[in-house]
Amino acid sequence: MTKPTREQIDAEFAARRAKAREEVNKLDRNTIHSEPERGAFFNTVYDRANDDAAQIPWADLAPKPQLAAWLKANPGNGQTALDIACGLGDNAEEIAAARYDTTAFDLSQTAIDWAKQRFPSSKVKYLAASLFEPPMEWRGGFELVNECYTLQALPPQMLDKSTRAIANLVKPGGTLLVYSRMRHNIETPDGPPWPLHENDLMKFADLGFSLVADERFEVVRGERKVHHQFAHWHKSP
């Protein structure tokens, strides 16, 4: 039997995370979008994957580019880090490679068990937790928290219990990184996901942060070109 060509392989996965996602969409449309149904939603999601990342339409299964160029520039010298709802892991990885002591982590377990289980000599502590009751010892805890699509994961009255509970992560004079999907119109969008407004980002701007560089680009979906920023913000001492 012929071995399939990477192509093969490339084009068969992308297919059935094409139908991956159109059933993800339904289910995540189908839900009451408060914080237990949200919850259950991505627990739902990982459970019923059966390891098969395809089935996971946000796991890029590669770090960020602009947060792998941003650690590039800005290695860690064994700097506490936390990676917000890891997913699968990737992020969290590229940081830990950058010298940051990282924790990840993320409120499904099966999340959990599949990030450890893809990178068996990791240096990054992967643990379940919730945004919403982290332990203790992580408020104002971290040098470096990165926060990858969870904002827009959440609905929008449920932004600002949000924010403040990313921004109390991270430790004062310490470093956040905001990796979000974006929109110009300044009405609710119809989510999930909720991209969000330039005015949504600078409620850290309340939080006694603020903002040091701020990257605009597009990422291609299929035949559609999705707004994204990349910010990265200080907090003051």
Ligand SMILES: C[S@@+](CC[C@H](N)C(=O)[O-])C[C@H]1O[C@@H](n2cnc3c(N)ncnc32)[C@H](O)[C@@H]1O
The other form holds:
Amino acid sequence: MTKPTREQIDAEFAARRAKAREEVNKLDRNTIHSEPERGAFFNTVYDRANDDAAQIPWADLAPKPQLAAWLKANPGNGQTALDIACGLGDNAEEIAAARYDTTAFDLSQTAIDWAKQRFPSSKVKYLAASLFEPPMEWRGGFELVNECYTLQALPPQMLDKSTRAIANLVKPGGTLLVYSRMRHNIETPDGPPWPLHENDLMKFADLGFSLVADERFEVVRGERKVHHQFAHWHKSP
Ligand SMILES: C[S@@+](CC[C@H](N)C(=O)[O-])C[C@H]1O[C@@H](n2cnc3c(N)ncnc32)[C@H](O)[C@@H]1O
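For comparison with the form predicted alone, would you give the structure of this protein in the form predicted in complex with this ligand?
Let us now look at the entire complex, which starts with that chain.
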């Protein structure tokens, strides 16, 4: 039998991931109104994946290219960094590789165990925790905070609370990176996910951050091109 090519393997993985996305969306719609924080949903997705990353619709198994480019231009020198809701750990690993003293957390213990298993000699401190009940010592504790796809993964009624929770983790004078899907239309979208509007991100300005740079781009998802933004914020000292 001939060995499958890289393209065939990737196509097969993408097809299984698309199928898994349909299934988890169905599962989600049944619980979303009873549990806006979606903890049970995320735990279920990781728990039932049985170590098959194709079952995790958001797992690219690679760091986000915009984050990687930012880190190349802004390497660390032992500064503290936090990756919020780290999933399977690819962004956290990239941050640590850029010489940041990196902590990464996710509410799912399964995701955390999986990340540790994928990166057995990692320098990242992985742990299970909730964004809404972080350890006390994390408050204002990190010089670099990276947030990727968490704000949009929580319903719009959670946005004020989630934005504030993220902002609280950044040290005064520190940096916050936010990677998200974006929408142009002001009306509340029918999620999940709930792509953000520019006004949503401006909540960080109200919390003492100034926008240093933002990159807008499109990510191809199947037949669609999805608007995205990668924003770099500075917290006032
Ligand atoms: C769409 S996924 C993105 C994961 C990862 N950041 C990435 O880009 O691959 C959202 C992640 O947020 C995590 N999550 C959701 N609510 C959370 C909370 N309150 N505290 C910590 N993690 C949370 C989920 O378990 C999930 O891993």
